[in-house]
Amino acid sequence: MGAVKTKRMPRAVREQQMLDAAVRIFGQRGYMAASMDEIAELAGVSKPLVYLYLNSKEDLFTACIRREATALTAAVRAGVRQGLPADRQLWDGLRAFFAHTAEHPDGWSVLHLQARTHGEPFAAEVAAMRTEIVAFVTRLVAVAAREAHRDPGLPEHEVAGLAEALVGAAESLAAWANATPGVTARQAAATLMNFAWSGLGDLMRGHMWAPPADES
């Protein structure tokens, strides 16, 4: 009787599991201090065949980028239920966006910190997924604040800088809300509703504030 021949792991899913152990790595040691010896050791496979699947250590982070990056804004895409008032639909993405960061700190390492350090073509990555969770961002507050005083004239500017403000806050509170004991997602995302709803509050409202009329 022959020997019994085990059946080979499809690419897709060892690909996976290469790009796993990279974002361990990448997010614990940092891009230039993570070796492509020890990505291989912990995703159980030779380093010749890491290189035969991901090219090279660059192409290697780039998809673990595009990776962490991709599931991110899906997170916060899928916590968001539209036709709840605006506050909730707010809320939801938040806690979608810290639920998600919290539970991947190795993947928010990578975005967070090691792709925006490392310049291009990495940033250029990071920036393309802020982008787009600034533009969803932006169009939530943009309804929200022209529907409830009905000015359908509200500058873009004023509505993307609340939208660019409140994702660099969020972004900032994730990386202490991960190296803080005790600190969950639902108190991260609570604590910037706190922060942010009483401006966007008032905005929905109609009530803007001004810089005083003394100063130009």
The other form holds:
4 protein chains.
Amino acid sequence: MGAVKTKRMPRAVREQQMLDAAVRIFGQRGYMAASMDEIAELAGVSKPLVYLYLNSKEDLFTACIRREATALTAAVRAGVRQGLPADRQLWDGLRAFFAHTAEHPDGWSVLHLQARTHGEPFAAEVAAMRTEIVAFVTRLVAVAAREAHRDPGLPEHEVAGLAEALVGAAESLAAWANATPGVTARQAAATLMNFAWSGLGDLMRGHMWAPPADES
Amino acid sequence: MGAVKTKRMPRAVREQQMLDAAVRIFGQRGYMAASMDEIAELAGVSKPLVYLYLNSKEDLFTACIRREATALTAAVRAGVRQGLPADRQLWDGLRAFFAHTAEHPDGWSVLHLQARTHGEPFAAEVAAMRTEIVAFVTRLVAVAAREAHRDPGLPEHEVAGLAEALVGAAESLAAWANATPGVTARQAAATLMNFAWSGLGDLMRGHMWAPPADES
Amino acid sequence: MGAVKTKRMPRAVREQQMLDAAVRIFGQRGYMAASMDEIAELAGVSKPLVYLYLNSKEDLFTACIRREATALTAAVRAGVRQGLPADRQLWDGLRAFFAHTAEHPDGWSVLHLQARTHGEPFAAEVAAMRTEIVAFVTRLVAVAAREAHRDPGLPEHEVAGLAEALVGAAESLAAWANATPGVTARQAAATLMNFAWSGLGDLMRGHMWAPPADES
Amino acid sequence: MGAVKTKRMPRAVREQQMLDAAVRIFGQRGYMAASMDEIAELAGVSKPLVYLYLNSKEDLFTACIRREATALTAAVRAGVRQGLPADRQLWDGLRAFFAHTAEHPDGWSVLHLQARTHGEPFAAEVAAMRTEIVAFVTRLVAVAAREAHRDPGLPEHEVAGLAEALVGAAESLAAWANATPGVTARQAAATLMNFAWSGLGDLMRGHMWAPPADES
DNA sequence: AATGAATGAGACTTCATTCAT
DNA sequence: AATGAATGAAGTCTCATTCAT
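Next, give the form predicted in complex with the DNA, keeping in mind that what was shown is the form predicted on its own.
Below: every chain and molecule of the assembly, starting with the one above.
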């Protein structure tokens, strides 16, 4: 079963097949446990061809990260339409995010788990994607604050912190939804939206929770 | 020269030294990249002794997970006093959680990253700990609901998702606080508490955010 | 961009380009370390073409040896004019030899180092050249002997040994002159000539150095 | 045939067995063509043990060079007694040199051919040995000049050049003697001694050969 | 005349694990 | 209680070589 062993394909096509296989293996086994043998076999080619096209295990992994990161940010961007109210934009973005991670669980595993588990060549690659998504959320939170006519209700770094928290929560939830049978991506998105939007709304209305004074 | 070679220690002590070393190496390198050689050297013993006491790499890793999970749940339990108001209990629990993980980063890495990145023998081990923490949060939510004279009304898996989101948000915030000058870890924790508590409170008061009706 | 890709050249020309590239790579990297990939790239052609024209790595190396050996003996022959006194012929021959090897260091490396370092297919190829050079020196010695009105009296293998010693001495001197400021290559050649000619002359006049009698 | 598979030997012994095998394989096949598999098999151990003790192919090769170089210089030093006339010292040194290289042809191949054929980590290792031998010969030539009461007959750099030439000649002759059946080490030594001593004697008596004036 | 696509075989190296003391 | 000596298995990567156009 699997890929029919079609021969003599143009390079670009073969490269994509290899990346498909690599994402799957890396996502399931992890970077170290993945073997180039297995990847090559799943791609339906011989190992030397993988090396010819993608240089090394490290480069192959980097290429996977880059491709998956690009695809994910593109999916989120495509899911959102500017001009709509902030909560609607957030909801659309979250849905796109969770839908994409649910459809590409191995890709998300590569980005969220595997790339972070290993050293510097890879972490930086993911950081770029994350920065972009955080910036998107930050903008949304700011818009929401403006819509609530509460400038300058939230100091700038508070907004940034909330965006970070939101993205982190989404990332974790996506992995959890993928790993937990019976939880659909949409449910996870709704839970988060609910949670986040209520919290944000409260904050913007000035209902801050104050830490107790008596601490060691 | 180098580590003083204290010999003939009782077995229990030696085992702890080995686990210390193993947690450190596993936490930093990951399960696959960690080598028994390095662990034995860091523990100051020969490799056969590690095998004599801990059987295999897999068993050693399992022992690490178990020890670190126990330590973490104990720390959280110790940080919370029952009888206080729910928000205070949550705040105390969060503080204990983050204090412990900050003090034992390798242990936390083992639990949160490494154990999840690899197959079934290990994931089950972490599940136990996760269950306990979720139970703690669930209880808090129940307490809060009682305080608000309301039926908690949150299904079990919703609570699990919230716990997951909370941890993800916290990790994100911790990393962000670490990388952003002018933001202390405690401020970040307060932001998180704020965010979470408001959201939870709203949810329990029945203020649910409603997804828009027009969807594909 | 890069090397101009002149296509459709007549076979003879292409072959020379390939041999040029091969001699350079073989001379610098050695037979085993040289890769057909690198040779093809330096020659500006694709690998299959190299195989089409030169069959195999072994055949390619043999062709290199043959070409370089022929060139070297031709250069020496061209540098010497018969009829001149023997010492003048030797001096001219040495100069031609060193001029050629200095101008074609990779070729000389192929002949002198690489070909000897590997087994039988190649050593035989060099032997032919060596035979010719030894014959040249032998003839010179004979001429010198005639000039001195003496029977040369040097057995064949003695001459071969002297030739070997001469080449070794010359190589050593060349490297030394190269590394020592204030010593030109020509001075080194003169020193060698001096050394060699005196020794040869003495030998032919029958002034043999006698090993001491008391030996174990 | 060969090494009986004796097990559990002390490390120092095993290391020597490995070096023995490595020198033989490296000397016969060359650095690149030698395979660690073959070396391990000839040494009668498994490959991992070779790596455990000697780290890498490169380190193993370096260790070979170092051991053989030390052995060779020691043999030459042991063959010479100071206080004897210079020609006697030279003769003894040459005999020791040729005897050693004849008894250890693979070692000599490693030093003379293989180490020079490959890049910088190794060439430096041989250079040290060579420097020591050249210094020894330089001293001898100077002593000979003094004995001939011809100070300052030979300028300093001329002495150095002659020593270089002598050593180079000896090196080449040794390899040639090893590779040529029917030529004993002692014959080679005598030929070189004859050649060199006569030349040196002539030079020191002022009989210099003058290059012809008419050159391009 | 020339090449892009592809691979079988084998190299170096590392690792978890055991044996004998 | 503890270790020096040793290895089978597997991993990444390279290379000479061929096929189909």
